[in-house]
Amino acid sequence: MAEKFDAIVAGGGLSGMGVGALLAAAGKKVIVLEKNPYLGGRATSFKYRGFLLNVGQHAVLQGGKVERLMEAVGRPLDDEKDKGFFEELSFYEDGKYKTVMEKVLVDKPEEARKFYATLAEIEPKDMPKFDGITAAEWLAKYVTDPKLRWLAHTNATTCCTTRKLEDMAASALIESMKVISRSPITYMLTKGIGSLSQTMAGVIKGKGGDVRTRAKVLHVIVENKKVRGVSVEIGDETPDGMMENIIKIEAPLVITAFPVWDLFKVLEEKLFLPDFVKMCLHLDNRVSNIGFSVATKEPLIAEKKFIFADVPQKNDVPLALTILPTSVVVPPISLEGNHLTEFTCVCEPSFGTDPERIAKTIAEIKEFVNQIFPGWEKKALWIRPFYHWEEPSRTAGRMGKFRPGPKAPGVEGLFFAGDTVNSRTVPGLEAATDSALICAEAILGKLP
């Protein structure tokens, strides 16, 4: 006999856990199904040699969407002992640190004033008209000062839009500038970014629901254009390709919280109009994170600085490097007596098909870091390189109005969540949580 719930969430990333917890807080019996053995998706944490590492560089914006989500599910992030705040934004250049204000002491202050006034005048209702043009095209209308252009470009790249202004959607650049203007204070979580999903799992279970890992949704069951439930593989696939256990779970609501380009792996394309299918598949373009984590006995950086730098690239735009003195900001994340520092750049997805390019780029980043911290590799207890898909690319034609909304067209009871749909917000944490809020509001009419 099939299990029955009020709502099924397919995908246990931050957006899936968020919408699941929001529905649970509103009194619905919810089950979240995650194919991996862990929750959180790209916003997760794991233990490595006694250290707690986050997947990707994550900082929470004070007053942002993450805080709004946690308040809505009844678990506000108000305990200061669980936070570590960055105290300064710095930029490394020509052998010394500068504050970001020193770096962008613009040559044309009147131009800067007009530019920020233009940004302030752009309202949410105006944003769709910037989704289809490039950031380079829009910025050229207002900015000639190279320092101001650098600030806009670096800000947007760090928010994981895409590396080049010529590719980036103007709306992504505008939104990134607005987000930082609204919420310049950032902090890290002492329990790791994965603690957000663990907390929301507790909310769902506490309301009579369930959260299952190693549970892969194989098919969303639709009859007469209405959702009926899902079929799920429980456990791991065996070497001979046989499924261990396939079960059916029934619910009148299904929320898919995985990348929208994977939608047609669990649903038939013929349920939707061709333009909708084309839109979803067109969004399969991503940006990546490349870099490394480093453990040392002494901190490489003693201050709570969020540091930017530009790693030169031959015949190409620089890689925007961010440096986080993680264990200085949140000491419990590190093994006692040791320190953790993280170095990350945003890059194009083509890196993922070229192992030699990945290795070469990491070597280039290490060589550049040696300019900032001479001899740092000799001080390292270990160095852990990483490269992984990070976010859907926010290129012109793939942002905002070019993404699906929270409700599936033509299929009753089917909704979407995640940073590949319905949110224009940046960076990734904000996008995922905003999407969860948007989706839950579309279902409930109002939030708890």
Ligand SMILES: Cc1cc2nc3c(=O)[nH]c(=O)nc-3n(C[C@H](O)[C@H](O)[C@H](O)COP(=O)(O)OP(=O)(O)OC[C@H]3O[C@@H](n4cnc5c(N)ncnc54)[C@H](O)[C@@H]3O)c2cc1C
Given for the second form:
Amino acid sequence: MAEKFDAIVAGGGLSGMGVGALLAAAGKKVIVLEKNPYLGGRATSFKYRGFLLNVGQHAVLQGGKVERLMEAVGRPLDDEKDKGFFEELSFYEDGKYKTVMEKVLVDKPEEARKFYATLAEIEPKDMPKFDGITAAEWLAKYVTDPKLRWLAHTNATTCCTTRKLEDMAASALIESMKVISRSPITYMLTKGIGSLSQTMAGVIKGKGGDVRTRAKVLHVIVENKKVRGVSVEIGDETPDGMMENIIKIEAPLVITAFPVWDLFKVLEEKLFLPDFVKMCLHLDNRVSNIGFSVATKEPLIAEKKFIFADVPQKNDVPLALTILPTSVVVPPISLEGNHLTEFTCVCEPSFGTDPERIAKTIAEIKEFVNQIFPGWEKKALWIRPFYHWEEPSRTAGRMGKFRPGPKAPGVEGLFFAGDTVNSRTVPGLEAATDSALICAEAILGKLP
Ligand SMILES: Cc1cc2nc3c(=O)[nH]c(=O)nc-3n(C[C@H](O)[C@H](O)[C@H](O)COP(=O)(O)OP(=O)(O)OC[C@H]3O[C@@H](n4cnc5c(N)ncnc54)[C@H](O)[C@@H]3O)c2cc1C
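Please supply the corresponding structure for the form predicted in complex with this ligand (the preceding block corresponds to the form predicted on its own).
Then the entire complex follows, led off by the chain already shown.
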């Protein structure tokens, strides 16, 4: 006999765990099915040589949607216990650190004043107007100063799946500028970003629900335009596709919580209008992450600084580098008596098709880092390079009407969550958690 639940969530990333925990907090018996052997999706943590390494967006915005979600599920984050705050935002340029003010001390202050006034005047209700205009077009109307342009570009590419303003909605750029002015304080979690999903798994199980890893949803079962449940492959895939591993789970509600361009792997395209299918596939615009984690005895940077720098590229946009003195900000993350520093650049996914290019870029970043910390490689206990390409390292750069809403058109009981769904929030963790809040509200009428 098939197992029965009130709701099935396909995908155990932050959005899936979030919507699952919100429904559980409202009294529903929920099951979350995650194809990987771990929870958290693109926001997870794992142990390496005694260090806790984060994958995905590391820094969380104070007062944002992540906090709102944790409060709504009854597990608010505690400033003293859970958070390590960054005290300064710095830019490394021309051999020295600059504060935000120094870096964007623009040559055209009148232009900057007007630009900020224009941003301040844009209210949430106006945002749809900017969905169909590119960020490049919109910015060109207001900004000629290269420093101001740099700031807007860096901000937007820290949040969205494109390094090029031509591919991004003006609304995404505007929101990224607004978010930073609203909530400039960021922190890291002492137990790692993956602790958010673990906490939410506890909420779901505490209410009689279940969270299963190595459980890949193969198909969402829809009959007469109503959701009935899912078929799931349990355990690792076998080359012969063993049938005993495939089970059915029933529920009147199914929430898919992964990027919407993958929807048609589990749902038949013909259930939807062609325009809807096109919109979901059109959101598939990716960037990847390349960089390395470094362990040292002494910290490379002793201050709690969030550092930005540009790694120059021949004939291309520079690689935007972030440097995080992780163990200085959140000491429990590193092995006692050691330190962890993380260097990450956003890059085109095409890097991944060429191992030589990856190696060359890592070498270029290392050389650039040598300008900031001369001789750093000799101090390293280990250096762990990474290249993350499989899923995009940002939220989609298209917003509003270019994204589907939380309720599937024309299929009763089918809902969507995830960082490609209707939220206008950036960056990625904010978009994922906001989508969980929006989706749960659409199902329940109001949040728990
Ligand atoms: C290296 C890296 C760096 C990043 N840095 C930033 C940043 O600086 N700024 C920023 O804005 N964002 C960043 N992000 C993006 C951010 O982490 C994501 O936006 C956010 O975590 C997305 O959460 P989600 O729940 O929407 O999706 P996901 O985390 O992708 O969750 C989807 C889950 O569904 C599972 N799944 C998919 N198909 C199935 C199936 N058929 N059955 C069962 N399970 C399934 C997947 O395995 C996954 O666990 C980064 C991401 C990465 C990987």
